[in-house]
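Take a look at this one chain, the form predicted alone, written out in structure tokens.
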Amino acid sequence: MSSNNGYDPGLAGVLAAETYLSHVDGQKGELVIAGFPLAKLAANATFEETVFLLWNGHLPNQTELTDLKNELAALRPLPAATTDLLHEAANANTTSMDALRMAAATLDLGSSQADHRSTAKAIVARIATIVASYHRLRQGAEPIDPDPALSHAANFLYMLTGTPPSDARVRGLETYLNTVVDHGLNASTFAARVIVATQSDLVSAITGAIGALKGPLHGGAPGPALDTVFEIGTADRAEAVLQAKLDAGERLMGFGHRVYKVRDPRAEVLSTAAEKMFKADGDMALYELAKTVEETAVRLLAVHKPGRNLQTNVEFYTALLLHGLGLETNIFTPTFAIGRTAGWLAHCFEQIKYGRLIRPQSRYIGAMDSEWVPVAER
């Protein structure tokens, strides 16, 4: 924390909430989600199991899991007004994140704002439909109706292409959604908690969180990390290309994190998930190239920026995994939102229980005794 009378412009080190949802230790490279080390949860749970865990504090039994799956599946179709809005946004060539922000504000159409859990389920179910539908509209194709027989992850992939995905691809996406579902009191999560703390509604909180995620300092840009891999092309070019970028003062995308001072545990989980998926249903040559690029980048960064300990972050393997799933870079961040929405809502539930308005202090540093001058004399 800053020594300037306890003030830090980024609120670094300021404790603003207690939570049962996730624990982040940047020095040790640990991420715990609702009691489970990330690697155990992400690689084993379905996304619906993770949603239930965050919202209820325990894993579901078979009946509870089936009920949640059925409820989410039934809520996937979008209200007509949301569909109309997406068509208009596509006609105006609106970006995917802007379209998601606009459409998110309509997510409680047809549901009762007083029933938080029902609204939350509608939000989670429909966010994925919005992302898939808008992606197709921007491609000049009509949206594909959701398939209630498919899981949340499988249905999202199906709505993008109309082809049922392989088990390997579904597992890859589920691991990704579980990995990014929550991550401490980040900017978008804090925004959601601040909004719902005013006793506003869940849709307003999620819309605000998406607005925060849209900012490049928070949402990031996983695409450029993969662009570097494609630019390098073959393993023998990795060192020369990366060294040239460092010599030119360029930042190597996918490396370094504000919180983690060691390898991002999410990168570890997604690297393993990507390897499994590419082996079963993908291009292993691309995965091997990415591994070489990663290893070379970490080694060169240690020499170029000693003491900084710039390790692989979540963006590097996010880009590789989502590309392997056939997703285009313009929906990487909206796909992140599909997973993180469940975490945002869990934080909203916690904040509602607290029943306390979030109202930090500010310190005035302006003038105190200004003289009023009539407009004719200014």
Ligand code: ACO
Contents of the next structure:
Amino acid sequence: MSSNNGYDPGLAGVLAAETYLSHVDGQKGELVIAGFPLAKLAANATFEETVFLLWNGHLPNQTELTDLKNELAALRPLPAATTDLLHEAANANTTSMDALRMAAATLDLGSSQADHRSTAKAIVARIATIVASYHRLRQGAEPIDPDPALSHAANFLYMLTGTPPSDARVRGLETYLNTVVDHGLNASTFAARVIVATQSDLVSAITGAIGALKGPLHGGAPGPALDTVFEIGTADRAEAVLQAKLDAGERLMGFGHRVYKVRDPRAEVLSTAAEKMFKADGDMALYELAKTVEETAVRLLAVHKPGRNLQTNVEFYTALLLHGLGLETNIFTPTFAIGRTAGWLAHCFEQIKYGRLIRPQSRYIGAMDSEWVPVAER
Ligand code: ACO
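Could you give the coordinates for the form predicted in complex with the named molecule, as opposed to the form predicted alone above?
What follows is the entire complex, opening with the chain shown before.
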């Protein structure tokens, strides 16, 4: 929607924060996370290193890293009330994102005196346990206790299946979590900052952020992108199936972006990660098919919408990578939340430091002097 006397309903172009956490350049296709170009960080850092970097502004030394890993591992078990709630949610057939939102709100049970850093560590540690436990419950299985000997990413995969994952899968998931950990002032991050700026608490901020992420315009559904690849099935069908969708006025899922007008740098990183993981421990035929679907889609979109620069976005290879990790589509968005939680908390720390209430203005456009009519006469 266009702006109206300086007002844009989507706040497009409004500068609402200064941050040390991430830089997004949609024209250049650039994403920098706390000083590191995404490709450098995502493929090298463990998730714990990325958490430390975002929360402290520098990479951890070995002692700092070991301490953080141990602290997070010790905090993974859920309060009993959280587990009870997850059972109730599964009985009521609640969606995974709704269950995550409800369970996240319980995470400070019994720890109201904790400082911000301790609360944040508990949140990061336990969000992963909630997602894995709830997935098990929805499958009619019991949750699997976390294994403190495993890293955050390895333990999440272990809690889903009970089988320790291969190194290739752990690296694949870590690359994904690092890739989605932060992305400028996106809607859920803004929501978290607004909440914490009132001097409310971190659990409230993360619960609100999860609510924002849940919406299809944000956390979205990489699921449909994967469905398209499966629907196509073989490379020779790509052009016909995709062209038929465009002719029918459908959007090709996993392509186009509000900010990026070149290939989303996250798609670049995730496609490389997917290739590595599929080569080491997966179905290379599916990866090759996805590459053909991508090339065909970008080519057809250039003809369909000339000059619009509709390129591959983060969702396309998210779908492929998470599927390759053995994740089902209904936990794609909750898995996104596992990564983004660390970014939300880092923004909360920044906002708390600024200490300024976020309170923009609205312009009243209603009537000014309405006639009062008694209820019996309305
Ligand atoms: N397939 C077909 N046509 C498209 C696509 C697509 N994937 N994306 C945009 N277009 C068309 C639009 O219909 C529009 O045409 P029009 O001007 O004739 O109406 C034109 O290209 C420009 O599109 P906009 O909707 O203005 O682009 P916007 O920047 O608002 O939308 C969005 C971005 C919502 C991501 C869009 O590209 C889309 O719907 N993509 C498919 C869904 C998807 O992959 N979503 C995940 C995005 S990644 C993320 O948000 C984390």
